[in-house]
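The chain below stands alone, shown as structure tokens; this is the form predicted on its own.
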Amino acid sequence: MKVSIEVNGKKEEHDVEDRTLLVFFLRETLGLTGTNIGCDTTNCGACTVIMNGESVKSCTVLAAQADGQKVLTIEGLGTSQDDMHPMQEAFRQNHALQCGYCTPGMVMAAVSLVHDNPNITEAEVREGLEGNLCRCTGYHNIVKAVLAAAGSGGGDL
């Protein structure tokens, strides 16, 4: 089937198999490999992207379901190391990553959280990121980064 999805502000039209997951469409069809595949079962959140302003785990969304929708990936947040999104910058400044595998999904989920609640509390950050797993940091610096970004445009889509 043919899908038309706006990805990072650019309209993308491609033929895909009916069963193609959004994560594979992004990675294999568009070459946007910042969206990671961690579990294929919606448990880890490594594949989190923002669709129509809401964070979604792209391993559980079919590309066909995203037809006509707007998708934002980690590549669409900041254009370079010199032009990072406030959430990306907060993760860097607060040492909120180690191996980095969960980071794209964690950043995207955090942007959505702060977008929905700019005055977010520590407890709300912890609850809101429950579906995104990090095996390295213990979450302390991730929570610190999200709170820091909340005051500096970290929810800008």
Given for the second form:
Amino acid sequence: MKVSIEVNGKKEEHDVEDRTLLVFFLRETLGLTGTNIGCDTTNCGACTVIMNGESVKSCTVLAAQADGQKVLTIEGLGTSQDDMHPMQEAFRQNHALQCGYCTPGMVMAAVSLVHDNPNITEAEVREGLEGNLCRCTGYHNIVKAVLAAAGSGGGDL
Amino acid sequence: MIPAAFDYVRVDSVDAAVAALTEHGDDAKLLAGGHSLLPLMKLRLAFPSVLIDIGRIEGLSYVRQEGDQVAIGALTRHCDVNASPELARHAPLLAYVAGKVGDPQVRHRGTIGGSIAHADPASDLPAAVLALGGEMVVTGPSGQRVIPATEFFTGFLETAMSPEEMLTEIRVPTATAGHSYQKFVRRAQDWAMVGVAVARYDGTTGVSLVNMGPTPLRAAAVESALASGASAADAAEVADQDSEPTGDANASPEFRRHLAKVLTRRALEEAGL
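Same protein, the form predicted together with the partner chain this time rather than the form predicted on its own?
Full assembly next; the chain just shown is listed first.
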């Protein structure tokens, strides 16, 4: 089927198999490999992107369901040190990553959380990131980063 | 993981969905948020040949108070059920439980109708609607019918709906006299190993159990013990009566029975009993 999805502000029209998952559309059709596949079972959150302003797990959304919608990936936030989103910058400043595998999903989930709740508390951050697993950091610096970004544009879309 | 191939059909009305179900019969499945169905399809535990996407049908996402009931459109997402001021006021158990489903990403996609029609005994919302004594409005080729929650869940992932029917609305009574939902998990965001929902309304107390058998279960023995004046602690002792918990990597049947009793006592106490 033909889908037309606005990805990072750019309209992308492609013919895909009906069963194509959004994460494969992003990674393989568009070559946007910043979005990772982790568990592939809706648990780990590594594939989190923002669709119509809300975080979703792109391994559990069909490209067909995203047809006509707006999708934002980590590449849409920033791809170099000079154009980092405040949430990316806060992750860097607070050493909120080690191996980095969970980071794109973690950042997208965090942006969505802070977008919905700019005055977010530490407890709300911890609860709100329950759908994103990090096996390196113990979460402490991730929570610090999200709280730091919350006051400085971390929820901007 | 990639689902087996299927034909994707998008419909824009309930009538069109029912017509598509009638045309394709057992080979078709309805797709709303997809957060129960797509994982099963990726694991190849389900392989419908036609997916009918009802996610864009307009007018099926709402929460409305109607007399002494609250009506919830089947396509209302968990995040919207959780944030509904009407539900917070009139049926707070349902709003609270919706906020305990999965994680924020899941709640942005999953719908109450999808969760209930999927009828997973480990799911949160089916048990909540059962504890509330709710009812399901289903629409088929010959119109609408209403199925009480107590008759809706007929087996593991099976409901009283026929293959050409679609769940369109969930109704629960206003229940503001106390509520609780106790969900036991080893890790945040997990499915409940055991859960207990309690809702108090009209002078009665509804109690239901998550993951204590092939369907969500009404804890009838607890309810009748309470009706005869038993204390919360005493009533909780019969929580596992008539349940059939299975054993798996998370818990043995015996541990589940123990959890049901402990969680029922906590739930009844939190609900003010």
